[in-house]
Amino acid sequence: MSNTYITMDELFAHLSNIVGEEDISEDPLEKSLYSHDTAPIPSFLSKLFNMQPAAIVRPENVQEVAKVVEFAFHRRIPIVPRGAGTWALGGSVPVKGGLVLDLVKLNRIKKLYSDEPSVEVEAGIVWKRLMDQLSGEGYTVLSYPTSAPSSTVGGWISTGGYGIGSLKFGYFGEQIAELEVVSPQGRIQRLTSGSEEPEMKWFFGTEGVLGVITSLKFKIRRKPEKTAVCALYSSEFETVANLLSSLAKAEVVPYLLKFMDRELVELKNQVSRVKIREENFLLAAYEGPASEVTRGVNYFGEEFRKAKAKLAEENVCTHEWEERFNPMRISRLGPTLLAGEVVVPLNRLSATVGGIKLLQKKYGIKLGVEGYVVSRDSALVMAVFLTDERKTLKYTTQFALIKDITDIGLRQGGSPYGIGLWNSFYAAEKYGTEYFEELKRVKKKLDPRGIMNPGKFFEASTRFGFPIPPRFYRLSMAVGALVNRLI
C-alpha cells in the first residue's frame, strides 16, 4: 500500500465495519490468485511491480462500494476494480499493492423493461447467466463477449465491448443508456448520455482508472425468430478475407462473422471431437426474422460460389456456433497460451494475417489467428500462441511476441483492442492523441489522489515510483526477440 500509516489491523477493522468480516480476504494463497488474470507475467517483469494486494474486499452493493472506495480515497489507499479476471494484458492486477475491489457480489438484475425493451444490471453479473435469466422472458442480448459464460457486463465494457453481435448492433458502449459509477472520491453518480461531468463515454474501456463502475441499463432484444449458421473453407486467405468484406457490406448483415486460418484450424482440431477441415475458415452466422434469415444465406450462397470456395459440412457449422463461447480451448494444449489483439481496418486484415504470419519464423513458434468482423470497415484478429511459463528464459522472450503483434496492427492503421498495463505505451495510438489527452486531465480533476487502478493505461508505472519508459520498454522487447532466436 502507498499509505504507511495504517496497520493491517487497523486496515481489517475499518473494512469490517462496512462489508463485514466475511468479505475480506487476506489469505496468501488467495492474494496470489488475484496478482495475476488469465496471462502468467514473467518474473522479471513482476518484479517491477507490487503485484500483491494487502487484501480483497467483495462488497454486495453499491453502498458499500461507495464507502469502501471514500476510505480508500481519504487514506491515498490504491484501489483496484475487478470483474471476473478474464483479459490477459494486466488491467485487473495491482501494480502498487492496495485493495482489488471484487465485484463478484454484484450480481442482480435490478429490472427489465418490457417496453423498451432494455434491462439494468448490476456490473459484476456474469454475462452467460444474465442471457440465460432473459431468455426465460423470451428476450436475448444484442452482443456479447466471447467470454460470456464467465466475463461481466461491467468488465466488457470497461475493457472492449466488441465481440459476437457487433457487426450487426455496434458497439456495447452504443447500447448503454443508462451508467451508474462510484467516483474516486466515492460519490455515488448516474450517468446518461447527456451527461456533461463526467460524461458516460470516460468510463467505456478506460479499465477503472476513473472510478468504478456499479450497475448498466442497456438495450436488449427479443429472441430471434430463426437462427442460421453457414461456413466454408479455402486454400487461400486472401479468398476469405475477400468473402468478409463482402459479408460484411451486404444488405443482411450477418450477426457474426468469424475466421479462423489453417494453423489455428490445426490446433483446435487436436482439442475437438469435430473435425474441421485445415484450411483456412470462415463461419457466418444469421439472426433475425425468418425472411430475413433466408435472404441472409441465400447471399451467403451467392458469394461462395463466385469465390469457388468449399462448402462446410452441417455438423461444422452447428458444432462452431456452438463453440463460440470456447475460443481458448486449445489452452488444453498448454502449458501457457499467449494471445495479441489488435483491431485493424477491414481492407487490411489479408496484409494483417500475413505480416503476424511471418513472426512464426523468427520466434520459431506456431501462431494460429482467428478474429471477428466487429463493424462493416474493420476486424478484432486476435493471434494465439502456445509456450511454457515454467521455462523461464524462453517464455520471458517469446513474451515480446505480443508487441510484435501489436506493432503489426498500427502498421495497418489498427490499433490495440485493449490497453490495461502491457499496452500502455500504445493508448494514445488507441485513442487518438486528443482524445487521450483529455482522458489525462479527466484522471486529474476525478482523481486528484491517483488511487484509481493506478499505475496502468496512462503509463507503466512501477513499483519504485518511476514509470517504465516506452523506449526502453521497445528496447527490451526487441533484445528478448534477438535472444529468442538465440536460445
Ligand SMILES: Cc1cc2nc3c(=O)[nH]c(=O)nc-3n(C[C@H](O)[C@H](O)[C@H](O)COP(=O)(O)OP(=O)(O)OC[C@H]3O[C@@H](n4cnc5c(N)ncnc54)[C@H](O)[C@@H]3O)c2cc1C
The other form holds:
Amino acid sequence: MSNTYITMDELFAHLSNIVGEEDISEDPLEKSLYSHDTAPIPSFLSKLFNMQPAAIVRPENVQEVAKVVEFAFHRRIPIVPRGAGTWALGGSVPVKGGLVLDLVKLNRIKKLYSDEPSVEVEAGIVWKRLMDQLSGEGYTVLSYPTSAPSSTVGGWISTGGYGIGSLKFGYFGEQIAELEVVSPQGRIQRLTSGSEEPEMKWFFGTEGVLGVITSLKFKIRRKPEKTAVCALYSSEFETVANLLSSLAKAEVVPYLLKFMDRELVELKNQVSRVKIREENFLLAAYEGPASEVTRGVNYFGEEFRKAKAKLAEENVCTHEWEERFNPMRISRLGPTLLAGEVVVPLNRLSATVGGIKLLQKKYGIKLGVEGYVVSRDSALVMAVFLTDERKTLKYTTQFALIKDITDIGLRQGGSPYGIGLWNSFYAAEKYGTEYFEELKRVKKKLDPRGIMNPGKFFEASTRFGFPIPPRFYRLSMAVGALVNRLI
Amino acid sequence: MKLSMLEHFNMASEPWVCSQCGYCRVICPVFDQLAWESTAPRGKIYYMKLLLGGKHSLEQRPFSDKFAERVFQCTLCGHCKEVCQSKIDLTKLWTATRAELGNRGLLPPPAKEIDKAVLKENNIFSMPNSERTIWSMMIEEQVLPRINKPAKIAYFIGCVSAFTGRIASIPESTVRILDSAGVNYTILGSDEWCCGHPLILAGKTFSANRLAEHNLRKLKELGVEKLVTNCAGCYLAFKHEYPTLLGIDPEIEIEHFSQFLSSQVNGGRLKFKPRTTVVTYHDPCEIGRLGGIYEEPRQILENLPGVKLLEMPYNRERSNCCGGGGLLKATNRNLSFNIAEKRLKEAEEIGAANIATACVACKLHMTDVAAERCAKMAVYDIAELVAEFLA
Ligand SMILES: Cc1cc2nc3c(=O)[nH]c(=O)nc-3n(C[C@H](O)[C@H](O)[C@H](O)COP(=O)(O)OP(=O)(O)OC[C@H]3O[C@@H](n4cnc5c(N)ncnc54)[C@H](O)[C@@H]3O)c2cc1C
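The structure above corresponds to the form predicted alone; please give the structure of the form predicted together with the ligand next.
Complete assembly follows, chain above in first position.
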C-alpha cells in the first residue's frame, strides 16, 4: 500500500460499490478471526508479520471477485484468497495486511454433467456439502481431503490435493478439466489442460499466489456399488510398511490405505469409544463394483496371512473408517496438537518413521505417526504430538519439532507437502529448481505488482521488509530451548 | 483475563482444545445465514482464547460488543457439539459464556425481560401464574379434577403451552391421549413454575435453581415417580440441565411425551382410525441431538394407520435446526425466521405437506414462519397429530 495511500473510508466506499456494505467487514473482532488459520503459532513468530487485514471482503460471484482484484491491483493492496482457513501453513493469513478475500459465498454447484460424470462448482463450496448434494443424485467425488467436512474445493487444488481416494483415483489436479481464475490484474480466464500462458497447472498447489480460482470442473463417479474395510495389527512396523507397499501395487488398489503406529494408537485409545489393540495398525478400504471389491479384499486376506499379521475386528474397521475425518480427535489430551508432515517414497517409509521415533528421545515427547499411501510409491506421513500453547517457553521449543520431522523425511528422499508462509524455504526443494524458477517468472509476469497473497511461498517476508532466513526458526527456537533449560 | 463462569463450569481450557478444524462452521445454522467467522462456533471459541490468553488488543473494553451480540446469535442447537472432533461440550460452553455475559451485565434486552418476568410471576410471560391452567378452558371438567391430585405420573405443561392460546391444542391433545390410554396422572396447575430452561438460555443460570427446587418439591409432595412433558426445553432442563448445570438430582424419572407415548402405542393402549397423511418428522434439537431421542417419535408416526413418513435429507443427528431455539426468535427475529424458512423448504422439497415435530417451540416457530412466508406447510406437534387419529 506504500505509494498509493488510501484512507479506510475510501477503501470502504470503493469496496461497498462492488460487493455491497454487508459483505465487507472492518470490525476488530472479525479482523482478529481472519488473521490466523488452524496453526497455533508461537507469538514471537506471529509478531514478525502484519497479520491483521484492513478488511474482509466477500464477493458473491466471479464478476465481483474480478472487480475487487482489479481495484486492489490499481491501488497496490494485497489480496489474500481464503477458502475455509483449514490449512496450517499460513496460506490464508495476511502477512502484509490488505484484504482477505473470503470465498465463502462462492458456494454453488454450477452444473452436473451425467454422461461423462463431472461437475462444475464454485471454488468456495465445502466438500461435504458437495458430496451430500451429489449423493442425492447418485454420484460422489473421486477423492477428497480428510478435512472434507469443512474445507473448500478451491482450497484443496490450491494446496496439497492428496487425501482419501488419491491412491485409486490420483492427484486432484488430474481430475480437473477446466478452471476459471481471476488473474492478479482482475481478468477472468477459463483454462483447460491445453491453455498456455497461463497454463492450468500453474494454479495447482500454488497456494493462491498466482490468482484466485473461482470455479472448477472435474470428474466425479457414480456412487460405488460396494465399500469394504479391512484392517490389521502388527507388532512390527516393518511388517505394516511392507504390506502397505504390496497392497498399493496390487491389481485392485485400495480406495484408502493408511496406517497408524503404536504410539498414535495409544493416544487415540485414550479418547476413543472403540479401542484398538495397541500395536501398529493398517487400514485398507476398497470401493467400486462388488466383484472388484471382493478381489481386493481377497488379496488383502492373502497378504495379511503371509505376513502373519492379526486381523482387526469388524467394529474396529467400521469405526476407523467413520473416523477418517477426525485426525485431530486427540487434541483434548494436549490441549495443543501439532503435526509435522512430509511426503516420502513408500520404500523409505520404515526408515522415515524410525527416524521420527529417534526424535521422541531427543525431545522427550511422544510422537504418534499416521500416514496415507497417496500413490503407488509414496506416502504422506504425519507425525503428531501434544503440547500446551499456554506454556510459552516450552511450547516454543517444541514447535521446532515440526521442522525436524519434515527434515527427517527430506533426508529419506521425501518432499514437503506444502509451502505457505512457514515452509517457504523448502519451495525450491518441493518443486525442483527448474519448475520453481518457472513459477517465479510466471509470478512476475502475472502479478507484476506483487499483490496476490504476498510475502509467502517464494519467501517468508516479514513486516520489516526482510525475509526470514531458513535457519531462523531453528535458531530462535534453539534460543528458546536454551532459555528454557536455564530457568 | 479471567472468565469466572467458564471456570465454574470447568470449561476454561476448552478454547485451547479447539483445533480450529472448522467442522462446526458449515453445519451452524447461524453461520449458514451470516457467514462471518465471528458467527461460527470456531470463531467464537477462538475469540475466547484471545480473551483468556490476554491477547485481545481489540477494543478498549475487554468484551467486544460484537462478541456479546454473537453469543446470542445462536440457537443452541448442539450441531457444533455433535461434529466437534475434539469433543468439546460446546452447548455447555455457550451456556457458560451467556452466564459470563449475565455476570457482566451484557445481556440483550429479551434475556433481561425473561429474567424479570420469571422473578415476578414464575413464568416467562409475566402472566399471573394463577392463570396457568388457562389452556384447559375447553376441557375443564377433564383437567380440574387432576390438579394437585397425588399420582405416580405428572404431566408438566410448560410455560409456552400453558399461556400461548394458539397452541393450547397441544396440551388439549395430550390430555385426550392420556385419558384414552387410561393413564392416572396429575397436573401441578398454578404450582407449576417455569422449569428454568429459559433462564439458562438467558444467561441467568443460577436463577434457575429456585425454580427447579420448587417444582421438584411439589412433584415429590404428590408422590410423583415419573414426569412427562411435551416441551423439549422442559425435558432438557429436568433431565440434563438440573444435574449437569445446576447440580440438582431430580430423583424422579423424566420422560419426553414422545417416549411415553411410544410405550403406550407399543403396549396397544391406544386405538387409531386410518387417515391418509404424508408427513415428515423434524427432530427438535433439544430432544434430538441434546437428548438423544430420535426413534420414538418415528415409531409413533409409523404406527398411525395411513401415515406415510418421509425423511428429510438432514435428519436425526444431522438434522437442521428450525431457528426457534436459544432465544434467537426474541433476540434476532429475522435471522430465526430465515433459518426456519430453509428447514420448511427442505420439507417441501421431499414432497411432504405436513411436518410433525415433538417440541412446542419448534411447532410454534415453524407455524409462524410458514404463515408469514407463505409456505404451504402444516406443522403439528406429535400429540396433535396422534389425537387426530384417535378412534
Ligand atoms: C482435520 C484436517 C484434515 C486435513 N486433511 C487434509 C488432507 O487429507 N489432505 C490435504 O491436502 N490437506 C488436509 N488438510 C489441510 C487443509 O484442510 C487442506 O489443505 C484444504 O484443502 C484447505 O482448504 P481451505 O478451503 O481450508 O483453504 P484455506 O486454508 O482457506 O487456504 C489454503 C491456501 O489456499 C489458498 N486458496 C484457498 N482457496 C483458494 C482459491 N479459490 N483460489 C486461490 N487460492 C486459494 C489460500 O490463499 C491459502 O494459501 C487437513 C486439515 C484439517 C484441519
